[in-house]
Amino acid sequence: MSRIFEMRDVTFAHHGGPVKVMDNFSIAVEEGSRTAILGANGAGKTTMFYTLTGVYRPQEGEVLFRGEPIEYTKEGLTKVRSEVAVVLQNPDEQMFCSLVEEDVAFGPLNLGVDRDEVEQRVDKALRDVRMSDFKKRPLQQLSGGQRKRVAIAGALAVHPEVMIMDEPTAGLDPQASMEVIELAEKLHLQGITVLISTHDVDLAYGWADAVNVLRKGKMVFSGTSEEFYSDAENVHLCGLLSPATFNMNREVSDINGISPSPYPRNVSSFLAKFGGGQKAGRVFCVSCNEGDIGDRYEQAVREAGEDAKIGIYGTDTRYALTGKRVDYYFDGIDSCFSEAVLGRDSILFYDSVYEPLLKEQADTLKGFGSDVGREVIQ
């Protein structure tokens, strides 16, 4: 895996003062990885962002872009920008237009793109972050949240190679901040290189390959979620606290008097481990392209029973089952797997790009000791 962006040994302190927001600082961030970014307020996280896409010029060392330093000449910060999408934590700070669907256009129409492909482009932004009712809105009268989704919506229209998305969830309900994950993985798995940086340390440790921590413009920690979680010490000085799962793993370890290793990173994981070795059941796997659910969703029911929970994962999945029973509308991959390692049936309906996804966990689950059978309704 070769790297997309380099930090080298970068140094910068706005107007060129002497107080230093990012100090001998470095990063590789791997071309199609789903990189965590954390850290506490003032950390550094936003100015390591503008920095990386040449808003900010650092005073000492150099960004690399595939493996090139930055130019910063209008050609050379075009070219990065050109392939790097860039959603930020105030989303009044990226929003040029007085209409949603004129925002949303924005990115690629400066891009040179068709315009009707544009607006192809722009239903299907809007649609992935439920904001399709708004299109003719004017900006103003939208809430933060809202305005935090359309801006999500213009990055997702420029098909970027890199997304970079600075606290995608704050000020967002729980139901579109699993959308935005849900939206992380697709373009993850669509070779997009992504990054985001969060206080919530729980969705970070569910979706991170890695995790780079900053505490007062320093790298103080690059690699896995569960190393740096099991050093409290650092945790507590990085203004953090370990997420749910890895405490909970930690304490129901101790108590059985078994290793915390394997990590369970969710809940079938955790379940999986504690959950007492039964039989487990079957996950009834729906893969939908968008509008394609014809008489499937009956035929699936015939097959798994009337009894078994049904999940979703997907935005148009969740379109296209508009209107028919679902038990799980986020967050499907694990709540149906969960229903099978406790040995229930259950089906999954879900975009079809998220097809590796099931294949990880049901791996994953293996490794743990629960054996999901996939039944897969053609």
Given for the second form:
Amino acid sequence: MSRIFEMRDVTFAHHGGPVKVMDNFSIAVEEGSRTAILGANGAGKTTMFYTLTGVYRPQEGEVLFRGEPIEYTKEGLTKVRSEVAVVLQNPDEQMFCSLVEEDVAFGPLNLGVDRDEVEQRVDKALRDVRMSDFKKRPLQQLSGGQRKRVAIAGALAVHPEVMIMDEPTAGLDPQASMEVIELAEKLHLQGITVLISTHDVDLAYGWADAVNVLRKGKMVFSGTSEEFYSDAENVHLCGLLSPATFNMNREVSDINGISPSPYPRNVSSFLAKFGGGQKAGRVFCVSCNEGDIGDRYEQAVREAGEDAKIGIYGTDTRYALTGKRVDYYFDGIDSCFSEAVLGRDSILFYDSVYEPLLKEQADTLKGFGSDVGREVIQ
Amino acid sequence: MTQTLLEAENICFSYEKKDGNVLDNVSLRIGKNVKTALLGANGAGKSTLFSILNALNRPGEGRVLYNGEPISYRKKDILRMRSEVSILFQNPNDMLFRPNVEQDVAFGPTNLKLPRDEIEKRVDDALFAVGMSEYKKSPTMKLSYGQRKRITLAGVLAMHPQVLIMDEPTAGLDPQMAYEVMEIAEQLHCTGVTVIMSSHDTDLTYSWADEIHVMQHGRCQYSGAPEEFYADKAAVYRAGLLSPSVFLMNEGLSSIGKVEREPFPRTQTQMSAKIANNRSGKFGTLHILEVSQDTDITSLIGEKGLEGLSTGIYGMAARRAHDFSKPAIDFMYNGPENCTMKCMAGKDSVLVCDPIMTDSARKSAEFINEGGYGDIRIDVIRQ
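Okay, that one was the form predicted alone. Can I see the form predicted together with the partner chain too?
All chains and molecules follow, beginning with the one already shown.
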């Protein structure tokens, strides 16, 4: 993998003042990675995002995009911003238009995308964030959570290569947060680099490939979550707490005298580690392209049996199954694989784009000794 | 029977008539000193309901009873009620009016016409509680979001309320700050304050609340213990929520007979204890060392012969004492849970504890002993 972003020994102070908000700061972000940025309030996460995208120009050090130093000229910055979309923590800071559709169209129009194409992108982006019904609404009538989703749609409409989201789930209810994660996974599967800053260590633990931890304007850790959380003192100094799944695994492994590795990061792998042993059940997989399910719901229930639990992953599929019996409306991958780990068959309906996540999950569970069979419903 | 402290009776409310009801025939009861969580999706009506319970808004229909008496909405009565029922808004910028921190925290108590010394003491205590003592003289404008959030919390603490309503108190806070807020909520509960909290973090409310009320499209759809609600997956979905991960793990493991379904674990430690099979049969002792804010922790630990054990800290008096002599502590956060887990692993531990929090600190160890998952000796050392 190549590095899409890099910062080398960057120092930044607002207006060149005495307080270094970023202090001899270095980071490398791999192209296509799922990268989490962690740190206490005031550690410098937001400043780092502004510096990466050229909004702030550091006094010392350099910022590289695709291996080239950012040029702080109009052309140079346009180049970065045509490929990098940022969703700010407070959506009001990036909304300028009065109507939802105008706001989502703002980015692509600015980049010179033609009107028809923009129209399509706006519709698609609003559907991805479940805001299609609000297309013609004034922004000021929307709630905080809704505005946040419009801001994400605006970023999607740019078709970025890198998506940066600053605290994307803050203030969102649990299902809306889960939709943001589904979206982040979709972008990842499309090859887009996704950077998320968050205070939700449990969420980051389940999602990220790499974590970068900031403290008082310095980068104090880059690597895997487990390596970071194993150093309790550093976790403490950074204003963080370790994720629940990490703690429980460490505690139970310690008492049972087994190795903490492999580390479960979600419910199904946790169950595989501590509740496994039985023969795994099967997951009947129904891949839905743009919500096209046809008569496969009935077919799947026939094949898997009436008792099989039904899970969903993806917005299109969730729409398409409105009114049907469903057990796990959200996080269907983890839930259906949990069923399988416990020895029961289940049915998973998912947007076809998520296919690779199923394989990833099945491979992970193999590492925990649970061999989940997948049956494809055509 | 728990005494009902606050009650909403058939409440309907709309901000503007043409927009329809934001609250639609809401009835619920909040028991005295019951740890209560209000859950629901964005826009379900949680904050609006809070504003009605605090008499900031007057319902179109229905009534609110406080201590069994309907709220009169006469200015004098409302002021008296609000001196007892405090609300912490989600957005701190809605609550800060004064130029500096000290004045802002003193605002409420000053309105109560308390003596100057008392006000001063309350301000100092409240600022300490939220870890902002050193910012006493700072201008509020200069503070970060997380700091402002803590100052607003200090402001309501200084009122010494009987009821504290907290709207998303941990939103936007980093994990340690969020934990500190939860410990303060527990401390208030232990001193007899009725705490009501809304939060999108279902794991957090699951470990804390005794009773939940679930709002959906302006209606209250569920009131009761959390487990009964989370077991109804369709209802959880309709309410825009997700089940807590500890609940899901327990459901999964109990469905194949690995663990009994009940008692329901509410915390990581309780879940871990149910799963862990400590074959050695050796469990540690949880020494709960009660201290006052003037205690020299290090000497007391030495005096009791408890040196060299893992130590945790819990509650305001213990934090005050720690702040004074700064002894080395292993668990500044989640002290009771971490110390209990040490005992599960066969080691002794010391929890330096505010006496008022002792019962709360024993909870996980008692869960473990009563469930037969372990045999932890609980040794409360009183002064």
